[in-house]
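Just the one chain here, the form predicted on its own, laid out as structure tokens.
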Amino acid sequence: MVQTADAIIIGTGVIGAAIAFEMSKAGWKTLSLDRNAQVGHGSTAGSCAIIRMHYSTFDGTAFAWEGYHYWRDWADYLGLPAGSDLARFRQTGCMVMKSEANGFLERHMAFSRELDCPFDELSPEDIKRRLPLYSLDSFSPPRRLDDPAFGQPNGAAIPGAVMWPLAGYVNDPALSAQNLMAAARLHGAQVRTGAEVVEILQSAGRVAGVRLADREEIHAPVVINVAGPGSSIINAMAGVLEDMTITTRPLRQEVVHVPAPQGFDFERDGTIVSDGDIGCYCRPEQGNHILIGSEDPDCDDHDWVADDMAFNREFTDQWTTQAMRYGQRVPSLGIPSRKRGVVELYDASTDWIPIYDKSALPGFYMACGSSGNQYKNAPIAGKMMAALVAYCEGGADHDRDPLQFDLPYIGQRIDSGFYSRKRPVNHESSFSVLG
């Protein structure tokens, strides 16, 4: 007997979990298919969950700065039992470095000054108090190891920072996913680990289900495309890729963890720091930890991979570089012999800025090129994907009248044609993790 569903939706990361519970809790019939063992153990998993406000484009932050108060309140949004083990958010602020080449942050102020979302511009003095073992002579533009400039300051100092006090990260963000799933299945959410997807079945013009590598078929009028790193094969399987501007791929990175210097509490008294001047930005680590990831600067090479499955999982000279930058702004740091940290995929897109769309084939859906820089809107935008189905399925035109889609936390309204996988390049975008 073949299986059934309302919708089917590959992939059970953080934000495939979040379009489950939203889409079951308005009364679909929902399946999730993960190739992985265990939900949320994808990319999710090496996510550093850092939930900021700040973005590059106004659509950006509003989405995050709505996306934050789910976070906030993430025990009442899942409605779980009492005491169930939950994932934990940890306010610690986010400090982003002034320069030049981020305008010293003034379109980003405007943003979040016009969307209420509350920001401190710190002097150099204030960075300072806040966290004494940085160094803020300027570096800028971020190097090689093996520029013979690499190391130098240029002569010039940071000339201050601005400082969203209400962000944080997210303790365990595979736990995060595993929340979601969990309360997803208290409204009918089903869920299948160790199922890869091998065929997108299509009938009379439109999807009607996925066969997996077992051969087994799932029938089901709606699919969902949240596979992560291996959304571009999904949507290839699919046969939507010609009317797509907008199209991802998998790209490699690295994540340094390094013990904080001695003699300050950085897990304590830390916080998110973004710093454009060397490339890199960091947030606490348990144990008194510094966890450091690259903020994509063009000096370095982008490590694009062919297959999601097979690709380098040892650290290279990638990790060095990003300590030794690192090192830069924090003179104390201790660099160890031995590498520790992730290594893990983004599911990018071609500005780094996510779709979430339906596609040419109908009842096939979009929620890819998200990773980076979306681990943060994961339930704002499962509350979006589950809208634009609604919509769609109920007979309008996505494309030619796009859903308008209210923000219930912020009050504010936006255009989900933001994100459409036939937008133009979105040149406000900053190509980057950053979005």
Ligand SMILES: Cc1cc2nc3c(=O)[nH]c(=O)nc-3n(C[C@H](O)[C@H](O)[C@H](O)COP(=O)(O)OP(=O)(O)OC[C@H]3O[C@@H](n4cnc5c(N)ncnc54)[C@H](O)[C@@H]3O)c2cc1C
The other form holds:
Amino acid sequence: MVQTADAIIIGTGVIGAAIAFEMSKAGWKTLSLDRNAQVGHGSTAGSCAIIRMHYSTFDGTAFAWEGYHYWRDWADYLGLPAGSDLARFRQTGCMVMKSEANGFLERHMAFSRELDCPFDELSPEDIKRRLPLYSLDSFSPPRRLDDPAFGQPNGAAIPGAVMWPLAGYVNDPALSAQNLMAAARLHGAQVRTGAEVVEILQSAGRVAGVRLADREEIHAPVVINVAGPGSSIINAMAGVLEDMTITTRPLRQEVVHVPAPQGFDFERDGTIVSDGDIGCYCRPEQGNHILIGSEDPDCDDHDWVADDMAFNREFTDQWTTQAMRYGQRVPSLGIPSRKRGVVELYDASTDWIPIYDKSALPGFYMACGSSGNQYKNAPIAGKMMAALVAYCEGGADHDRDPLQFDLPYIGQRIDSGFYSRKRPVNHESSFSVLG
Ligand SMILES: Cc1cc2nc3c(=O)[nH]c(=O)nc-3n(C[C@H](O)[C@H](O)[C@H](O)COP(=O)(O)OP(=O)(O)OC[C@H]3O[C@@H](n4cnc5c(N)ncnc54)[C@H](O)[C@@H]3O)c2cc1C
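Follow the form predicted on its own with the form predicted together with this ligand, if you could.
Next comes the full complex, this chain leading.
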């Protein structure tokens, strides 16, 4: 007998699992499919899971500020039985260095002010008090190691920073996706792992289900593409690429894990830092380690990947470049010879803003293009996708009259057309992981 569901969700990453949770709560009989053996073991597992509030657009800031509250209230949000093993949100604050390139963060502060999202301006002395191991020499623009000027201060100094004190990170992103899926199951959601989707079925001009690699068909009137870095392949299977002005592509990333310098407990006293002057961000990591990611500076080539299953999972000289860039800021940093960290893929969109939308094929939806910056938004994206599917399946024309969606914690209404697949490229974006 052919298995059926009200809605098939392709992908059990943090966003796919959040959609399953929100839709099953709303009464949909959902079936989540993932080719991996375990829930949450796609790009979510390699995420830095930083929960910050500053974005380059007003809508991006509102969504992230709303998103923070679900991590803060994680246990209440899920409603799992007491004693369940839950991912934990650790509040550390997020310090962002001011620079000419980010307009000294005037726009970011204005958005936060308008949304009542708390922040503090820091002087260079304040930065040193919080991070005594930091040098405040300016090195911009970020450079490659083979540039003779690498590591040479440019004579200026970091003029100050802005601290968003409520920011933090989630200690185990794969577990957070598993938490969401466990919570979805309480509402009747089903999940099948080891199930690779190879075809999107269609009938009478709308989606009809999926075919798996073993030829099994599963039928459903709604299919949602939440395949992370595999999203463009699934969109191509559905034949929905043509009317999209925004497209998605897998982009390879390396994240460095190094021990904190002796004498400073970075795990306890450190903070998340976004530092465009050296093209790096960092956050505390368990075991008094520091995790260092790239802010995609212009001098680095983008390592686009054709196949989200087959890419180089070894560290390259990009690892060393990122570690050495951070070493400019922290001169006492020791860089071990054994490289540790993460190699993973972003699902980067044309303007580094995600797509949460319907498609040209009735019944087929997409939540993709998360561009390295949507982990934090998974719960609210799940809620918005559940509302969007109900809106469209109820007969509304979301392309013409986009869903107006309420962000319950912060009391703001947003136009979800901001995330349309057909939007013009958003030039307010940073065109980087910063969104
Ligand atoms: C290195 C790195 C650091 C990041 N840091 C942050 C951060 O600090 N803060 C932040 O907010 N965001 C961050 N992100 C982004 C965030 O992690 C992602 O946006 C988020 O995890 C994406 O979740 P997802 O559910 O969309 O996709 P994924 O977790 O990738 O899940 C997609 C799933 O789809 C499955 N799939 C794909 N194709 C098929 C198919 N044909 N059939 C069946 N299953 C399929 C895959 O197996 C996978 O499990 C980071 C991302 C990376 C890679």
